[in-house]
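First, one chain by itself: the form predicted alone, in structure tokens.
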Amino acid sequence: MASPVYVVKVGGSAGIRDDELLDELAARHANGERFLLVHGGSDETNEVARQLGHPPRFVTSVSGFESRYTDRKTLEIFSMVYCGRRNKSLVEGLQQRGVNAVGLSGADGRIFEGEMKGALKIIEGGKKKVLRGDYSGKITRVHTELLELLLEGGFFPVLTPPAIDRESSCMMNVDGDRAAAELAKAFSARALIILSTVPGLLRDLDGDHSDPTNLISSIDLSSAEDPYSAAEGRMKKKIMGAQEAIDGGVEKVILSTANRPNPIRSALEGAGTTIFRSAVAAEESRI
């Protein structure tokens, strides 16, 4: 019987280091465990969009979720970064550490599959607009066929944004973190692991991020506490997310940082935010 998957995806954010996720990494590989790696890279994908003289433009929907307004010439600017440059980097890592590494688009064999927008509905200025030409989305279905052929094959794949769209069949920007999740559902995943350069949902973002006291070291889902109070910016995507996938079965969503040894084994350990839902929360659902 094949070992369980976890879902690990790291973010792409100035500071963030990738060395201890990837010594990691490569060391649970060789004992056998599975994982499946997803990365982002705005950090980057804005620095390369300022110099080719597009800058990045960030909205906000009616619903207070911050995104990338994603025209064509975006696109092609995320992909060439997400795709290219982040991407082969992460696999190079691999390599160089003995893990043989494959690395992906969700647009490759159709694997992250979903809907475009076309459209944003956005607060501005403090007045609602729609915003068209947007070439992102949201996933509909991942298509594992591919991935479980690498996994048996005792291949790493590497998974970056963008996805496709099932009518069109364009690229589209899909949230990386809500990607991880879909991921996570589609194996059941055995946890989702969400790395960035902060320790945890914090209750002060501009406190101290070294005071124990400052973290949420958890998120029961099923409580009446509203998962969202203490989110801010992009953190309210991966809370986001980590509800998609406890709902879709993932039995536990870990918010932790990246940038500390062993930052898998930590997260697992206690380190970080844990999001679930109880189980007695659970049993009551099902009657």
Contents of the next structure:
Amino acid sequence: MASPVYVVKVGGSAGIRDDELLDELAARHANGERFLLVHGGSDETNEVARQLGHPPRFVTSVSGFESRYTDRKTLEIFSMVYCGRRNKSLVEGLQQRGVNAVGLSGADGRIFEGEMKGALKIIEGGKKKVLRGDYSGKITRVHTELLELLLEGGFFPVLTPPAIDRESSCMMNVDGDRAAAELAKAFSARALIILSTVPGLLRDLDGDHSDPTNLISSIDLSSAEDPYSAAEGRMKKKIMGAQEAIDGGVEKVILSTANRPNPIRSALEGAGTTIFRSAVAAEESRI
Ligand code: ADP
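What would the structure be for the form predicted in complex with adenosine-5'-diphosphate (ADP), given that what you showed me was the form predicted alone?
What follows is the entire complex, opening with the chain shown before.
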């Protein structure tokens, strides 16, 4: 039987380091472990967008989540960076470590298929507004066939947004953490590991990041505690992705940092925030 799949998401915010992660992925791949790597690219996208005279615009939805307003030009810049520079730099890094990596967007082989919203309902200056011409949406289906072929052939898939709209076949921006969650669900992944520049979910983002008492080491989604209470900004999407993955049958999601040696082993050994749903409570909730 084929070994289980781990889905790893590596962020793209300022200060993220790839080398230690790529070293560990290459060593584990050589040992026969199977991975699907998903990445972000937000910081470089902002930088390139500014250089091209089309600066990024971030908006807050009526439900309180922050996202990038993606007009057509932004989608093009987004694709340049995500599918181009960032994706190929990870592919190159893996190739240099002897791993036959293949970089694909969610539009290739319709890996990430979904529904475009078209308009965003946002809050700006305390008022509700509708922003039209937005090319972003939600993944509703993952086509696994191409990825299964690649995994069977010993290749190492490196995946990135954008996704593709089911109806129009237009590309659309989707959140990378939630894309990784959909992938983890589709492959019944052993775990989803979301690596960024922070050690996990912190009680106080302004406090000392290296203080272990500042880290929420685990979240049981079946407990009464609100998993979003400490999360602000982009962290909310990670919690949302974690919740979606676990509701979809993934056993655990770990939020941890990429910026240390062996970030995967550390995450699996309990560094970071482990999110799960305890079996007892899950049993009770079915009654
Ligand atoms: P990536 O680009 O790696 O996907 P981000 O850097 O966008 O991830 O998301 C993580 C960010 O979430 C952190 O850099 C931090 O600024 C923010 N954040 C908000 N609340 C928290 C929290 N409670 N604990 C940790 N990070 C938080």
